[in-house]
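Next up: just one chain, as structure tokens, the form predicted alone.
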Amino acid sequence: MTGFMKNKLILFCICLVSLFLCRDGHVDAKKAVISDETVICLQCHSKQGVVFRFHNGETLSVYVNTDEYRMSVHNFLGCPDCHRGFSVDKHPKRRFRSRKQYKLQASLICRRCHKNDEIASKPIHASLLAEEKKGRSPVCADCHGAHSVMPVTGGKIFISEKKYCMGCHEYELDLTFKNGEHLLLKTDASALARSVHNKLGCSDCHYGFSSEDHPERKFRSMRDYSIASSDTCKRCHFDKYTKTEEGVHCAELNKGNINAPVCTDCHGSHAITRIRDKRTLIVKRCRNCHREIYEIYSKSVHGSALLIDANQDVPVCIDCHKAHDIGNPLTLVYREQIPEMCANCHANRLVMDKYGLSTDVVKSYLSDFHGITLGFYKKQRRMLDKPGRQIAVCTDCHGTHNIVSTRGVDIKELKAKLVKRCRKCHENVTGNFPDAWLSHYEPGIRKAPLVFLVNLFYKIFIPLMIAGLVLQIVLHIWRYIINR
């Protein structure tokens, strides 16, 4: 048997032994078997202080932690399997311009076994391959390490990267910024396990950090760090990120307002939960910045129902303002959309029937002077590109965050408040001006009977008059034909 065949046979046996020693993906560092050739290499490379110097003066430690190597997924490989050209008898000298060049060259070693199709099967890797096509080559070891590569399958890390990171981050560490502020780096492992990102590894978000590379980054303040960290989210949530660019928060940030909220301000960092269905939590997150508005909302008919009765049917902040592409509520475009926002609930018969409310409020608005005029102005601005005018919408009469119930309110007090609202647009109106409006009620025998009877009269009289006119024309034509 040739020496080449003997080496391959030994390597095969080592693989079998390594697989046998695995327990749930974990290899006991003391029991893992490594090749004799690797043992010889580690006699030098397991010593601290040995470095490789690049042409530009940079250095790289060539130290290999034996225990980490034994625990790695590649522990059954020998050194020459990756470092081709090197052996016990041969140790060639190689020159590299810089550390970056060396790391890029080293990444090509990984691609010998891990083909592009396999790598692209994971979204995080697919995005990196897309960047590679643009000329920005990823370095495998930046995320996975070099000699302590952790096995990852289906998003679950068997030899946990999280466990490795938590070796330090479960303690009271902090990061000091240039302005003297401190950020606690301690991470709650239980909160991380409950997070929607619990299947991600630390390096999926903390790009550039690994078991071997822990770069030191400088930020002027804690706020600068939060803003920079939020850019990580767009790597996976690009659709949401593009929406935020259309919102008022991003616009404020671009103007230089560093207090404008970013992803982590609303969603958190490590303890991220699925906030979509937690309507009370949504409101409390918005309270962090909009405390005054929250206090007003909490006393309104909507806010009190949510916060006191836990009513999930009432609107919360994102129902009117949206979540990511938040519009400016002071613009005419936003104002014209308010009736549609209110109609999402008040035109829903299934919801309104629960509380004994009528869906006629929307219909009555759209069919009266204000609603019809608003429709005309919207078409005029859209089709003729002419500026519209402000027409009374729901919030002009009912308020915005301070909406209260009118049930049990004295009719005179209600009428006096309505006159004040009308005078915002209709100056010098009398106290009886609101009586000309039927509110949101449909006229009937019990409510506005005179209007109901007049409407009924015209519904009968006008068709009869038209029919009589048509009959008169027909008879006139018939008489003309007969007498001809």
Given for the second form:
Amino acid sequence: MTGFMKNKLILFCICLVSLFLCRDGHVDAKKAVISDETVICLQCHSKQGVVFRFHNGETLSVYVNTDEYRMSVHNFLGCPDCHRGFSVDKHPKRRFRSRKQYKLQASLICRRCHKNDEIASKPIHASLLAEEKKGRSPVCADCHGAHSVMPVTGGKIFISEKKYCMGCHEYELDLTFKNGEHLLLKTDASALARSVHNKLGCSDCHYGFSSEDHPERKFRSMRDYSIASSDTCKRCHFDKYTKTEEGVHCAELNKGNINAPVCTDCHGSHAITRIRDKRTLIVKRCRNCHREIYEIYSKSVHGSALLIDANQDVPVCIDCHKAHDIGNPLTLVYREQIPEMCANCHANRLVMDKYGLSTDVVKSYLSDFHGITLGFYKKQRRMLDKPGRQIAVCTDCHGTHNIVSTRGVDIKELKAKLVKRCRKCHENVTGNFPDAWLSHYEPGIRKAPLVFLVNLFYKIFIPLMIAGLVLQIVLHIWRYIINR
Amino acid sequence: MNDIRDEKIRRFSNYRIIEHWVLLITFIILVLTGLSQKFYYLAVSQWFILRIGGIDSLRYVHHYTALVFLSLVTVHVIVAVSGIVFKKWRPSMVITGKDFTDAADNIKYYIGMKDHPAACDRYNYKQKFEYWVVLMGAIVMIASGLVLWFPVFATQFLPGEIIPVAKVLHSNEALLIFLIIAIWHIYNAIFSPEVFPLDTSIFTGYISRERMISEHPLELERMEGTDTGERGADIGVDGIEAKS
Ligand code: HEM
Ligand code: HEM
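Other form of same protein, the form predicted in complex with its partner chain, not the form predicted alone:
Expanding to the full complex; the earlier chain stays at the top.
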């Protein structure tokens, strides 16, 4: 056995023994003898429902949990030790303005034994004492509890870290930035409990802070603080973080535009909820900055369905632009992906059937001149590193944020608009030109009859012709073989 | 017997030889660059198109080869028409009633209802069929191809629907001529037992007396009957002897 192993073994034994000792300690605590006087107090105070009423109407239950008290570090103390002036035969009537005032008074009881220089050795207490000098007194029981103060052995004094932090942060604390802005440090515990992060402790996000440490940090402004705080998200959501790095918002931020949104601007902070299925919220988030586009979108088929009918099938901003790796929508690469984006829904029968829309629109685009060309441009980019040129995609005719339904629109009006769209690439085209495109229709006897008939003719003629020629060839060979 | 196989008779002038070469090359290029667009979804087409350097390069090749093809056809038509009008060439490619009876007779011969094949003149009905398929096809391809190439121009005079019509015409006609040439012409010029492994007449300009006797007896008769042995001397630019 090496010396190292030996050391380890000894360490292990010590741990084991101390564990036993601790347990014994607990057993002792439970067995702690409660003084007769205390037993008399508890006759009333172990009953639920007895309340003390403050001057301002607030109430406080005077119930004491006997079990917790027995387990507490103060189980050797009798009631009058803390509650001076009270005894078996004295129960003075006292008045307090409010619950808060009462708690502050009660804290002084603790300080009778726990002197300032003793408690100041813990940094968290030191900072609270500093606060006290400024007039904001801490309440011991907020963190430690009153009748249930637990032993420090084992490290955990508090039932939860959250309770500990909320001891201060449920009050209207206030942080002042260098530029004079203020941030309320009050945290809404109920919102926190409803958030997706309700299983996390405070220090999981606010790293560096704990019951031991409460570093003082200085930020120039509220915005700087938000940007810095967002950094914490990447510790868990690293995938999203790297995606965001590819996005325009991050690029803006890196350029020095501090108004570019960071995680918390869209997701919030303590009240983060899942917004995946609250699509209206997503749109509203983007509106914070992109107001004009929101106005246009809200009038489109997609936007009005979402905002008026709360339709969850329609695309919201992030369906096309993505949420984190938002690209520049004016690039060729982005343009090449547009038909796919539209196809996500418009080629999905399950969705389209609900609205009586055809799923053939994507196919008819992709098998026509523009669509085929686009397909090759995409392949070229991938395989030859040779990007194509700008070519018409869905949005060039239908628009982007302003897409409207073509149902019931006057055909002439529609065509007139279409010519303008064609002219973006095909200069000086006449009004006839848009008819070159069969508007997503399959040629039929009613729609584009000439196209349909020519196709039909060849469909019949080609096989007949080929069959005739092959037959002649076969006969010719047969004759040759017979003649030999 | 050997001498009629060895004896060569002039059949095509150099102009025809060059014309056929140009046709052959442009046609193959147009078919490759055209049909790969028609069947764009096939793996071979995609491989080919990317090989050429992408869809734009492919179309570039198609368009400029089409220009050569267009010039060839135009020159051919001008030469043929003016040859017949001014130089009094025999209109040997014109389809006549005899071609239909020849075709019927030949089929009867194949199935054993006659004991010889039809006696043909300079071009038999198969060759005439091919010629007209290519010529008419070329006109359709050129007309529809130009509409597709210059759609903005075309719709200044014609309704917009002309573009998809031109597209289906061009696309289907391309497939039709391609199949006819690939099956019928290639069989007749390469795989037919009479000419296998290759009918060299359009490349060398000469054909054997043996084949003249069996395939173009009427032409041979006219040639031998009128001249004194100097065959080919009065062969016009078309390879068609001038009517003297
Ligand atoms: C024998 C000759 C030709 C063949 C076999 C041929 C074949 C084809 C085929 C199969 C297509 C694709 C149609 C589709 O997508 O369904 C095509 C497209 C096209 N062809 Fe031709 N073609 C020929 C001659 C011409 C000529 C003479 C022109 C022009 C004067 C032309 C111009 C075009 C144009 C403009 C297109 C549309 C696509 C593009 O811009 O390349 N073609 N051709
Ligand atoms: C490997 C390819 C080819 C070979 C070996 C070939 C061979 C020939 C031969 C030997 C002739 C003369 C027939 C005669 O004695 O009158 C001929 C004529 C002709 N060829 Fe080709 N040819 C080829 C490809 C093509 C192609 C691609 C076309 C274009 C569409 C074409 C169009 C014609 C036409 C229109 C004629 C005149 C009509 C006829 O004689 O059939 N040929 N070819």
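This structure is a prediction, so every number in the text was calculated from the model and none was measured. Numbering follows the first chain given and starts at 1. We call the rigid core the largest set of C-alpha positions that still match within 1.5 Å between the two forms.
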Rigid core fitted, is the C-alpha displacement of T232 between these two forms 2 Å or more? no
Does N75 show a Cα shift reaching 2 Å between these two forms after rigid-core superposition? yes
Core fit, then C140 C-alpha moves 2 Å or more between these two forms: yes
